[in-house]
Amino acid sequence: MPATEMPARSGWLQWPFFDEQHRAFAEHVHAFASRMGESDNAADWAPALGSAGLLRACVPKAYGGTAARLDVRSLCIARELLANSHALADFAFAMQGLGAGPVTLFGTPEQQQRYLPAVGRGTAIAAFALSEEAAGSDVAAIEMRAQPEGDEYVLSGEKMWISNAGLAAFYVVFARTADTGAKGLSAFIVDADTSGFEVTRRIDTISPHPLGALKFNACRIPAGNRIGAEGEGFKIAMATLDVFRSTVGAAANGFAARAMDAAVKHVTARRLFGQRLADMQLTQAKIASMATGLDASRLLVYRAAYAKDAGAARVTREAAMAKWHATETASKIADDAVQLFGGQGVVRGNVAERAYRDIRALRIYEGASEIQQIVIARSILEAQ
């Protein structure tokens, strides 16, 4: 159910991480979410977001965007407020940014002009094709090949767990151009109508999310579709995730806030043993834990976003902390909300039940929680 008023804990928008433009953008996102009905058709959302002007935050100003370069705080605000109302709206917004991210950050002017304006309008859906069956968190294990032949590359192999599979107009694909581990990967743009490319299957998940598998059978693309130089694919992928990883934490916060708001309303109205459920100390302990965890997650998310917007070359540690803490905490908040609802909490369609399912994948994609812990620890140990 769409939110009808700004989230109860929207005082976070007054934190010093934000300026008036961010607050105005938040009101714009909230107004969009409030007037939109529910839709489990993922293809509906990108055009709607584009028509509302929200996807302008996903591209630079030179190509129809709102800022000279990506403003990560705006991306996080949009994801939090969209997730607070519509899971698929958040997904569609996120994938326009992530899918086009390598083009935004590393593309040539010709590539950017060809793809980014349509991404910002929502008329072209983007996809980020990194993972394979045996290469998810271990990006250096990618096996898909890209063989140069004259002024073309021939792509052969398969991709797995790809968001927007079958919906996207173009895919940013990472493939191996040399047998040198992470240094042998390169990035390419593959249009959906390219001969030899196909979506082989759709993957059904616990929460509506268009995932699928891709196959490249001697798929020929122009050499001009390579992003960056040969061997820069790993750098391009990691730099893109460096920007967008904190936004995953923001989405988790949005889902968690929705579940918590619903739980607070429920315990205030529900009576048992002659008192409100809210009057019981164990209930109050859960509410305190939920609220504190949510604020801590927001602080980590917007610290990472602020640092990137302030000009930090990399925010790898900060983004990893934000994603890990926010997604794990959101799962706990959703679980506590289900518990506070009791039997109603496990009924399909209940706000807490929906959040419980929507949040779960966030602890896996764009780097599982375990990978975030390794990233954080290594950044500390390597500094010694």
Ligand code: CAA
Given for the second form:
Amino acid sequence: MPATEMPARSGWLQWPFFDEQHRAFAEHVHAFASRMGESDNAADWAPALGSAGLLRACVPKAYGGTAARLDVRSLCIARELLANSHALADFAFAMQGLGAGPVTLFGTPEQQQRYLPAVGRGTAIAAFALSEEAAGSDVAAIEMRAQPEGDEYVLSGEKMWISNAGLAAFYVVFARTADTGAKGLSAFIVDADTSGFEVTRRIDTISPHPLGALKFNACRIPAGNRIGAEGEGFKIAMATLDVFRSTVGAAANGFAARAMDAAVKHVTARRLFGQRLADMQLTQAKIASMATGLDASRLLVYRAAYAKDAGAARVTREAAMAKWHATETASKIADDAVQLFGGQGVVRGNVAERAYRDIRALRIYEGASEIQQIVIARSILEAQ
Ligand code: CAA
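Okay, that is the form predicted alone; can I get the form predicted in complex with ligand CAA now?
So here's everything in the complex, that chain up top.
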């Protein structure tokens, strides 16, 4: 395949959700992905994405970005096409958007000027520090504290499962400023070189992903590093996740498409019982299920993204549906692809084997599938 030719079955880019700028951006992302080699060193990717201009989609135009405000369809297109080629490229792209998301969406102009241009260039890596050992799905249970003292806050506590731990230049950290559950959380920016901040652990995962634990030991930050008002942290986290959850679905679609394309090629070449594997009806049932599942996922992802771009104040339900359906379906597609490859499918390095591992964490991070189901059901029941 020539380097600039789009991946097989990229007809979805002609769907009415997109305009010519989206299609040109997709070509740009794909050209980048085609010329990059594999690198399992996560730190390589943000500078490479930044140099290619792709991270401009992660920040607003006023700070070096492409669009006046985040264009969720562009974020989704980038994630799908990067995930189609390199899991860590997708991850690095996603984290620049999500890590800087609270600054982009709720920061002051000073905070935005200080952090966002470097995020868009890939010279400052961002991280989103929400989860704790005992507060992952239940965000309102966060224990980490931020105590105001003069014109500073003193941060004490620990964070767990933090992407880009040890790589990030700054972390958006959610901590408790009052004992009032969800309403007692606030958001802060912590520079990686702040005294009292340390990365205590690196966590090895099923597929390469820089993940770790953080500790804040009487870590003093200026009061001006607080994002939004005291008590707004929970809503800042949720509103940021509303924007980025559909992009997780898009990444899942990219992994799934890669596994499916490889499986389709395989079944048309592989012969058994005097015919092609593709000629067997049980194979065709799997192909039909993969293709339909993937298109349904894309429709949900781009519905949520389109709604947000069109100005919807909340896309909580749409984003939850997109993430849940796309990540669960992608896991099934990767599993079916492994099955169609047979023994080769479980050999380390096989495309389907890699996708099978790469997809798994997406059903957990940024809100597990079970949380998405709660969000969807609540939105329907509350409307009764
Ligand atoms: N936007 C704005 N406001 C929102 C909101 C949203 N999407 N969702 C909830 N709120 C508001 C509610 O309206 C409510 O406000 P009022 O009290 O004024 O009415 C308030 O926030 C509390 O909401 P809930 O009562 O619904 O809160 P809850 O404690 O029951 O929790 C939850 C809801 C949906 C389960 C939430 O805790 C959640 O989403 N959990 C999953 C957490 C998650 O996604 N973690 C991901 C970690 S980050 C990560 O994985 C990134 C990475 O490193 C890769």
